[in-house]
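The chain below stands alone, shown as structure tokens; this is the form predicted on its own.
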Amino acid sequence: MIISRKRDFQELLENIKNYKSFFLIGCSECASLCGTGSEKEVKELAETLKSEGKEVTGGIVAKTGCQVLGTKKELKAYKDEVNSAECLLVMSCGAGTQTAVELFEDKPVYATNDSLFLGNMTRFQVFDERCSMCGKCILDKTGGICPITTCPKGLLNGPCGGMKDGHCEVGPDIPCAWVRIYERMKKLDKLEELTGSVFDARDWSTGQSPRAFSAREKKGK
């Protein structure tokens, strides 16, 4: 899931100081789990804006804010509220914000959140980064643990000389990714697979932005 955090409200106020009326768009997926875009946060932001003398024409929690066509369909029911707003505020990740930008070319759109990383929720609204979306997965060779993301240095072969007592020199609270990989492969009785191979230099072009992908089957197949 995409982890997001609320932006500083004073910064947001500076962004929108020239506008008086707003329509709010939350997201029922990642942003809701992060506490940045659920119905509760949409209502809270509406009240906060009103206390600042702003008008809120309406709001919606989109089912999946980054789904362009689905969000467009949902917003049709709010056409008048959207049209009467000078500005849209999007309470999701950056992808959701850009959905609104794509749908409303002539209307200013601002994000209320910072998008942080792709992560897992380990406890309620506590998140750890687990995937860098680099475009070429090596989890099949590392026991399902990603060293590119969970090693602060992103080492493809480790551990490095900075490892001490199973932890990283970058931060004593960070378990060494390569020690974790070693222990897991040992537990799975696959140490031979790990110790018998060295990862070659990586082709990082697989993670070059902007990326696009279609899961549709090609015609003629």
Contents of the next structure:
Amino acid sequence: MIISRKRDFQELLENIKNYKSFFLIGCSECASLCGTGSEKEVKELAETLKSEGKEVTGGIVAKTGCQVLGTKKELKAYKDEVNSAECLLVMSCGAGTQTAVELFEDKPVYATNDSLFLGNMTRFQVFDERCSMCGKCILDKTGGICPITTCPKGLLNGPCGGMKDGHCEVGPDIPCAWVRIYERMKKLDKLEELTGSVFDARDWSTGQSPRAFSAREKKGK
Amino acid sequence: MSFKEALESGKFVVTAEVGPPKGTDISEMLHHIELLKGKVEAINFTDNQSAVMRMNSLAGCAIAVEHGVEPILQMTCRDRNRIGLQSDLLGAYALGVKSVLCMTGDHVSAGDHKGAKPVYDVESVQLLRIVDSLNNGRDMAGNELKGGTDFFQGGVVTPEANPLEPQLIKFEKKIKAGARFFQTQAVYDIEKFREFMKYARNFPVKVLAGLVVLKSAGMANFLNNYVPGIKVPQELIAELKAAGKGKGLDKGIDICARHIRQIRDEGICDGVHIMAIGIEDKVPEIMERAGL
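What would the structure be for the form predicted together with its partner chain, given that what you showed me was the form predicted on its own?
Complete assembly follows, chain above in first position.
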């Protein structure tokens, strides 16, 4: 899921200081799991804004904030509340915020969260990053552990000289991705796959933003 | 005789390391170049070592060439993508640089510009392959060059890495990618290094043992605790302690000289690379005490 974190409230207040009335948009997917955009957070933010002397015209928890057409449909029922707000506050990831930007050309839209990364939830609301969506998966060759993401240098051919007792030079709480890969491959009796050949330089164009993709089959000719 | 020729001739080769200045005042670097001239086979110029921004290695190398000293261009993958790396390699060759040491480079989080975007478009093994390609007259995309390079390229290995096996796999990959010489991370346990060399001798590469002069027992403990891939044995720490206050550096120089003598006399590897970090002035004395 996309991990998001609430921005500092004072920073948010500063950003929206010129507006008085707001409509809030949360998201029932990732942001809800992250505790940044569920029903609860939408209500809390509404209360906090009111206590700061602001007006809240209404709010919604979009089913999937990054789904533009679905969100548009859901927001139709809130036309008046949206219209009477000077400004929209989106409580999801940056994708959800930009859905609102696309749907409301004439309204200022502000993000209440920072979008962090694509993460795995390892414990309740504790996340770590294992995939950076680089566009060309190499997991089949690295024992299912991604060195592009879990090695701070994204190394493809083994640990660097900064590895110390299985940990990374960047931080002692980061396990060395290549030691993990080595140990897993050894356990699976597949070490020869690691030693066999040099991993050539990557084609990073697969990760070049902005990316677009259509999964629809082309029909007819 | 060039660094490459010296190694290939079987001569016991000594290299040293100089860090370019943080700024444009090159007087100290020039002093070190002159001091080491005629004493060492080549001088490594570090590439923004520890991710601390300084004058680039290439400028240091060009200045060394100008002063009649052979440089080894240290090149990390942290600050430049494949276009920048290749471009600098071509420039270095045109300026008279003949040897290059390919490394991945310390992460920006270690340095003085922690907010920098680390590049790592390619890494040490792939950089070695790039040098090999330039040596064959083509860039890494396969485009023909108007004049290729003839670099003598090397890499770094950490014989004291823990765990060691993944490091050895990488060592072999570096050789596959074209490495012809290695300068090691600092070694202090010569018996353990001898074991490593027994393995390394299976490959057609030259190895220079990295040596960092110990200045005190405190420094040795610091290296053990904080610097990856370095293990100073307790006997050496005891030796430094026994030397007494103010005598640490002198003892450290003794130890370094003793290690050089042992490595040379017993033919453990092909030479030594002295990293004097901050006490470059002492390199001639170290060599003298080692009988070089």
